[in-house]
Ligand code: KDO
Amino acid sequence: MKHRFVNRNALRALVTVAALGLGFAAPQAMAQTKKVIRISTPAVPDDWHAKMWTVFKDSLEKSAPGEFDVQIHLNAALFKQGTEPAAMARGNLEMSAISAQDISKLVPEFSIFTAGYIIRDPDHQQKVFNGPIGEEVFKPVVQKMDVTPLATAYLGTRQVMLREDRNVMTPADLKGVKLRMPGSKEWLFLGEALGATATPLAFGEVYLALKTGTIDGQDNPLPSARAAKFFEVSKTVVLTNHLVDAIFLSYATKAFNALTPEQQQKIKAAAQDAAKYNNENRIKDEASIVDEFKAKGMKIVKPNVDEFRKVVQDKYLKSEYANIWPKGLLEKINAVK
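Show me this one chain by itself, in the form predicted alone.
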């Protein structure tokens, strides 16, 4: 009897050890099977473009609990702005939001989306990129860059701000206006197309240049203008809406193709949720800034945007830039309602 009792205790001990071992191994095994998604963004924590990644993470965790380890790196802490596409192609990064300017460096025909008055407003932007046109223009991005765009996030709409009180209704009303633009030839062309005298100047020098009259105006999305306090040295906001910009939430293609179709769908849905969150909040933000500037005593001018679009698009179509745009694409974009 004693012998049987000892064996029974030994058996219990073995079962307990085995159970403990399995209990320890199970979470370890689960951790090893989680797919890591490294996200790199230059956005600062308070920016909607930073907050949307938390929405992505939460949405994915709800639809695919325990399947992914989403690691968000803000402030360009993981990769410098503009280097993310190359990192994704090399397999060093799974996700980022890349700009039309970044894409056009390797897919020149995509430069149509860096031109003035191609996209009318945020709603038009979503319809263009979420429809047949999006499918068409994203194919060469996947092929040439090894990144797969999943959702389109609204970056902002550029407006003109002037240091003096001026009633601008058409491009002709900007004749002789020294309008600060970023220094590249593409940006300077846009400034000239708007009817102004494009003047290259570093962003950090704009405030003083407006104050002293070295320049007559500048163009930026209103949140950027507010952050830089350009309202202190400007009197007029002209709602030209001349560039409705976007960034594209994208996944490294090789890593994306390694996922199951179900995982791909869940990631795409989470990216769409994140973009929607960003878009809704950014649009509200911009609308409130118009009222805020008006309350500060600034003149808000709503020009003839159709006339601006006609003049600017005509100048682009007669330029070298339009030569690399796919035939008929501009007409397709304009036809989207």
The other form holds:
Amino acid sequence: MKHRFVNRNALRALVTVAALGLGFAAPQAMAQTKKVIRISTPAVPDDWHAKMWTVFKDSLEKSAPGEFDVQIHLNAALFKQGTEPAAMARGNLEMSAISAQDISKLVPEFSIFTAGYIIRDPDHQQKVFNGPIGEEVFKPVVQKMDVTPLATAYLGTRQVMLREDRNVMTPADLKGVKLRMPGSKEWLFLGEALGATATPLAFGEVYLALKTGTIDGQDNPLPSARAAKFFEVSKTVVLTNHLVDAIFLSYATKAFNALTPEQQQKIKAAAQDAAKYNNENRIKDEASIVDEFKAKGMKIVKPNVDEFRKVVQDKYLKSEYANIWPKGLLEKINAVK
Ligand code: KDO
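Okay, that was the form predicted alone. Show me the form predicted in complex with the ligand next.
Below is the entire complex, every chain and molecule, led by the chain shown above.
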């Protein structure tokens, strides 16, 4: 026994010396210098903006083989929904896809993109953010948040879903409805503008709240509602089309600035590949998902969208938000064709 023990140790030492001599330590050393990219998102695995991160990882591995260690954390497992920008600014997180509502906390004028019925459709959204308006509105994000937006992903068009069978034609029909919204004042304002009683809750808690009746409904793009299985605990879909929603794939600025220009360019390209994958799939999905929900037995309500638009826009224009929107920006957004 003892004899074998000594022998095995001697053998191990010999192998190590030999490996070092032959340069076998090199791959290990390389692995240690791989730059870690930690990604945190509340997205559930089945949703397009969760799957897009794998596209990001694959694309980056192709353009920069072995240079990065991309770690994807879904279901808000690493950081709570809405806390990602602060985590990035503190240097605890490299990437996330942040919302206009997240941005508005530090860049109040960005709230123009949290308002209902401003962006018309996914095409309008991409043209706004990928053109001169995007260039302008992202500047203060980099300066004030220490976060650098790299690509704009279409999260989908938000619709109202209710746990009960209910006819909703105008905002007046949502009176008294406890509508879950994500937890920030911009989101809550949107819920109230729709005519409901807005109540804050993290995305991960919505399913149970619908099931138990703590809330009467929630708003989300339908592909996300399917991925999180909200249809199992809802009876009505109201096609309000109230927010053509975006999320911005962003990188912690300090960490981004520490990369070489080539690495930065490759990361940006990979983020754009990911957004493109998400956008194409989500748009395709949204075209057929209403029928899918109908087939599941859900009631599909087509409300008076003109009335919703009028009421919601009016509330925003009379609110504190409109006062801080840069002069002329709304007109510029509207003029993008
Ligand atoms: C949600 O909580 O309703 C929301 O749709 C808000 C988005 O900004 C985004 O955080 C999204 O959830 C998550 O990525 C989960 O899909």
